[in-house]
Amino acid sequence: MAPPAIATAGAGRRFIGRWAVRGVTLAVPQGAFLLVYGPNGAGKTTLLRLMGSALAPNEGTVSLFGGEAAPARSRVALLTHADGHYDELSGRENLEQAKALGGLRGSVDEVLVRVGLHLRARDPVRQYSAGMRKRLAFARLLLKEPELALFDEPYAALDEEGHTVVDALFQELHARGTTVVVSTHQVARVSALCTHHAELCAGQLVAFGPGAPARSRQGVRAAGSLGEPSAEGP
């Protein structure tokens, strides 16, 4: 049997003496689609960064694909609030540079079409709207063709057309066998796609298991407003 894509054991991370996440133990099977949800400040961003090895735990452990997290980074892609684009370069140039520097395998032309930016690919990114910048970040992630893809509030700054594009990309990644982890307040929307759910509250894991959250199955949207601020840590 394949090891879990992500396994945490008592994982915790603190910032300036405050625990953003503490005591999180879970195992996410390879190929799963995990929904992470909870109110603002619950620790979702920190947990995703621990899962993606962007942060190291202060206590406990995080392993990826059955081994230490750091060596698995080449198999992982993490989309966060910070897009890291070069504003003076075009969208295409940003992706071509990312591909050259990162040894990425995907096709620039293909991912631009998939995120709906092919008609604006030659425009400088400084002319892009917030939603277009988000789409470009998705394109860069798709270029990597990761085995584990983590998304922090992926619907933020997107219009309804963008939401539909994201839904289709999630379905495509999951169908391909990619392990997908999505942290979002759009619980009802992502519940239709997820195979597992994890609920955080005040840095603690209060629910984890297969399927959609019970409250979503009952048609009740989880508490919390859209656009979680990055107050959980850097």
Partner chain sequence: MKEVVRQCSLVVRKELLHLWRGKARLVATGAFAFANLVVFSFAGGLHGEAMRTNAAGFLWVGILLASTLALGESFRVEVQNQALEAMVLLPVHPAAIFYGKAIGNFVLLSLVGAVMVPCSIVLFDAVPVGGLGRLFLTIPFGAAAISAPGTMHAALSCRARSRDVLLPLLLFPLVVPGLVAAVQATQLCFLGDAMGEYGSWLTVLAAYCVVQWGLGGLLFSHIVEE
The other form holds:
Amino acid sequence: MAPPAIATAGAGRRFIGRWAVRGVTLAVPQGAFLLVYGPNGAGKTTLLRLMGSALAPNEGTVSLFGGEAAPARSRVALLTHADGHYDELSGRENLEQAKALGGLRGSVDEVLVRVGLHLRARDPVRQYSAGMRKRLAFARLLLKEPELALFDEPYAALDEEGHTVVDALFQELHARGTTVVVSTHQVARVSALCTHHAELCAGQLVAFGPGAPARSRQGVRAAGSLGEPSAEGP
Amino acid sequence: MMGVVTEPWPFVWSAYGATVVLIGGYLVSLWVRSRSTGGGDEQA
Amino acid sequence: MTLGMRVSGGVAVLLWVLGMAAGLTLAPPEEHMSDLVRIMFVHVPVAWAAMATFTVALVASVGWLATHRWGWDHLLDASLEVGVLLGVLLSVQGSVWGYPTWGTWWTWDPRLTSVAVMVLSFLGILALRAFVDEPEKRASWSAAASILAWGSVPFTYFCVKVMNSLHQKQTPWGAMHPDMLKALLLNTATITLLTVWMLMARYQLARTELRRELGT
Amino acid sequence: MKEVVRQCSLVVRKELLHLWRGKARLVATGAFAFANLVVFSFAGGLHGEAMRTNAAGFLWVGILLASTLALGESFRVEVQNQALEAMVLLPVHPAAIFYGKAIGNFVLLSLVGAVMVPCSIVLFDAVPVGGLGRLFLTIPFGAAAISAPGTMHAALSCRARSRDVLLPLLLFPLVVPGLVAAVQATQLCFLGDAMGEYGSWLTVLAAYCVVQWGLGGLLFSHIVEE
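One more: the block was the form predicted alone; return the form predicted together with its partner chain.
Full assembly next; the chain just shown is listed first.
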């Protein structure tokens, strides 16, 4: 039995005095498609960054593919709202730099076409719109051909056409056997594909299991407390 | 007699004085800070 | 502050004051050096204590980076603060010693400037700690900076050694008048004891502050 | 090890590309250094012989002040979109990132230093009696002494609050031993090296660089990890 792609045991991460995420224990088998949902400030971003070894847990453990998180970085790709591009360089140069530095397998031209940026590849990234920067971040992720791909709010800042690109991309990654974790508020778009769901609320894992989230519970919780959302971790 | 100034004692006193003032001041600050953070009676 | 700390603190301060009193009164003035030499009884021990404290900061930094146990960070916090205090005191004493000998409060004497540079290096790290909110980041970054800044300690010791041999008519330890040597050793012991106590007190303060910050 | 060198050379390539692409940054740093020299030249109220003896000190303080501009900028680019984190997750060895960026800053500071040499010769009318070649040899050593600790502290202060205050506050005391050696060596170039001390000052400077470049590589991983 292959080790789970992600296995967390009591994982917690604190920012100064506040626990953004605490006591999360779950296991995501390889090839699964996990949907993470919950209100703003529930700790979704922090959980994804823990899974992508961008953050080290203050409590508990996070292991990827059965081993330590950090050594598995070459097999994992994380897409967050900070896109990690160099504004002065062009889209193509950003990708070529990443490809050379990380020894990535993908082809720059192919991924540029896939995300629809091949016409603007030569322009410096500082001229890109938010949506185009997001597409370039997708291109970098595809370039890595990861075994585990983590997406934090993938649909944010994308236009309608962008949404369809992302949907197609999720289909393909899932079909290829890549373990995918998506944190989004657009649960409907992804629930058809997802094999597991996890619900976070105020840093606690309140639901985790196979299949799509039950329509009723997911809707009520998300719309329920419209109180001031506690500040999400960086 | 070495140096520029003949009467050494003012300088000896000011050196010792500076020592007492600085270290004493720091000790007081330690005392005040330990009381203010509620560490007053906490048995360490 | 616990009762134990208060009592030990009182003892340390008492011994320290007695030591200084001895330095001021008991030791006879050396024949060709005036009473000015009495400044040495506080200056040399403080110099040793300051450099030792910054070395404790180095050890604490390596300790934290290796084990990520909070005790090391508290020790680093304590040794930085106490070290800077002793360093500032050292500079003040140095310039007071300097005036009668050179006629100015400050001069480009490697001993004075190297001490000032050492103090400023670690003062910068105190500022760094004040400007970083995340406890883990604050600990790791100030530890790395302390390891870099520690280089100023041997540099200062080297300057003092070289300059003392060039200028100072300082009698080597042996030939010094036995009473003066006794006074110097007494003061070194009391200042070291007081420094250790200050480090322990500041350590406990750092631990309490971190508990409050983390709300545990 | 070979992997670190390969990644480091790629980071250097990116740094130089940034340097070339952002030529304005290079020119601004140079102009700022030159402005320092001009200010020193009349602020010092010196002339003739006194000016020449201080030329070396003014030159290096000018470069040091300008270096904070360049160092702060080199990490603003990394921190702005969290490109530094993206590199660490790629994964790239932290040591490769450090040496890449430090070499990039070294090149920038050496260029600025090289441009400042003729300027200081003119401004302080300090004809290098000890040999122009030696003067240009000292510049890269001094630039290396500033760029290693500078890169370390730029990485720290760029992510702390009030970073513009923190970088000079942390960097200047740290760089003093290296700077003293650089100034002494440069002074010998300007005023002539009667007793042949140039070699010994250069070795002091080289020793300082070895320590800073070594420690930087070791400690950088502790700075980038969250």
